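Quick heads-up: it's one chain on its own, the form predicted alone, in structure tokens.
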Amino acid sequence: MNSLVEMKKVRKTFGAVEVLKDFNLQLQEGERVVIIGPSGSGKSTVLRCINQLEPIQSGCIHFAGEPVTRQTDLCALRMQIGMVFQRFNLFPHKTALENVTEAPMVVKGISRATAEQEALRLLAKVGLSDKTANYPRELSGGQQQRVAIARALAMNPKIMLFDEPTSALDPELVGEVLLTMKELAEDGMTMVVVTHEMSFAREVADRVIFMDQGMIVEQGSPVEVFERPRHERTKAFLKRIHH
């Protein structure tokens, strides 16, 4: 298997605060990695560095074997990287269907008919065939987030990044979004998920990474990290989560 993402000795600072410290990560095609850890540990920053929403201070990032540098065409890079945020960021004045067709038409130049055909397929995939004509204000939070997932998939990305995709949702809506993500995982999509949903991590992840203070403290299979954590910091975090 080929490395799709490689981060070597990545350092990221915000002012005087070092958010990532000599951070290393290798991600294989088809792998599903879940990143857990306390707030402020740098989890979301890892995702934002992969798709260059945040420039790094030092170190290097490779995507699909190519170095990501200041000369990299960021538009071309981001077309290959789907990202789903905490907030849904849908266009409020566009229907679910229009939200999903917008980027393929504008960025990739795909015809409306082709874009709509694919958007209908993706909205059906996330369980929203009956909501294609609805505007975001007419959808629940969980439905909006599923539109956002369909929108990211419409660009046919090589990888999907999820930044705490359920944290803004009411508890009863969390399950429908996690189910959509599980189905994506079953389809073989390469995924990096930052989440506090430990049951999702146990069920879906090939690898769980525990981060603290900008570093990977521990990583391994869900069984290794959740059942047999080696590091005291991991043990303390999981104990607090379970309580």
Given for the second form:
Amino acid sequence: MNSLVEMKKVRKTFGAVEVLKDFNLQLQEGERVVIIGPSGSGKSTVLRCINQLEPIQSGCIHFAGEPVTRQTDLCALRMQIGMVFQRFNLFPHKTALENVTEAPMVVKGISRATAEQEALRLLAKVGLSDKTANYPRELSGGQQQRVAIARALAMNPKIMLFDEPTSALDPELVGEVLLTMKELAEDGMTMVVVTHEMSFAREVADRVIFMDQGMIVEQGSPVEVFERPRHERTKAFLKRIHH
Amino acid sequence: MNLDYSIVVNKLPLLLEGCWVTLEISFFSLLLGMVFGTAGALCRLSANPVLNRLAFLYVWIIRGTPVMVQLFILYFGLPQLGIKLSSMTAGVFGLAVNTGAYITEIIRAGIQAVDKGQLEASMSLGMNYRQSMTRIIGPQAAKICIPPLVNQYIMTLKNSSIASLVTITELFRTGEQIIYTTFRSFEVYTVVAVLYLIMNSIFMIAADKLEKGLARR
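What would the structure be for the form predicted in complex with its partner chain, given that what you showed me was the form predicted alone?
Below, the chain from earlier opens the complete complex, with every other chain and molecule after it.
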């Protein structure tokens, strides 16, 4: 097993606020990690640092064994890292199909025919074969998020990052997105998921990480973290979200 | 009251010729102004402090001085430095520089109005800045920019009357010349006003159609 992502002593600040402090994380290929924690704990920032949407102040990040430096081609790096956002961020001026074909055509230079064939396969996989010609505004939140997942998968990434993918959804639409994510996990995709969906974490995660104030407080299997949390902060957090 | 519009009607071919020149000036200064404005907006948003500062200066100076003074500097001032521009060049270029400053601000605001998540989503898919701008941000910003741009286009068409002062015989100057020989100020000026109104109305209707067409997409 190779380490796909390695974050060593990463420090990230927004002005005077230290969001990540000496943050260390290792992700194995094929691993499914769920990050939980109170808002403002730096969970999303971890994801955004991995795909370099946020520059870090110090420390280093390795991807697939290679250190990310100033010389790193960020586009080439991000192509390998799929990201799903809380607010979907679909391209509103493009149909579901075009949302999925856009990056493979523009970035990888794949022909329209090939890109569309792959996009149709991915949209079928997320259960949206009948919505390919619809614009994002004509889709429900759950459908939009599934298009967003297909869009990220179209670049054939090595890892998928999910930044609170169900937080902006109506409760009855959460299930369909989680189902898509579970199927993805079953396919063996390496995944890092920031979420408040504890049932998903229990079911899918190999490892659960509890973060607070920019640091990992504790981590372990879902059973370890959920049933036998060792730290007071974890206990307090779990108690809060279960009520 | 002894208004006689028959005199103006006789001069209508001359006035229509003036309209044509007005449209020419407006078209070319808007075309060039869009180039200046797009470049200006990209510089304003650029991380490069030199480009950023230059674009800021451009907008600051042009917005803070009268368009007439700008045209006079180009046409009457530059010859003193040995740079002699034809009246048409000075007029078109001056109006373009002027409208370009306003268009810079319109396009900058349009790009900034596009949700930040769009840039992040496109970058997370591996697109570079240029690809994100042309494929994702640009089309969305363009839609936002249309109403203020239409406003600016109308302003430019009307401002083109100032080009008469650098001796371009466009609609307004044509009108003045007719008045010199006929002494019919009221009739001529009202007809000139109506002709401006017609030109702008045609443009406004077309822009309205375009906007509605885009809104449906």
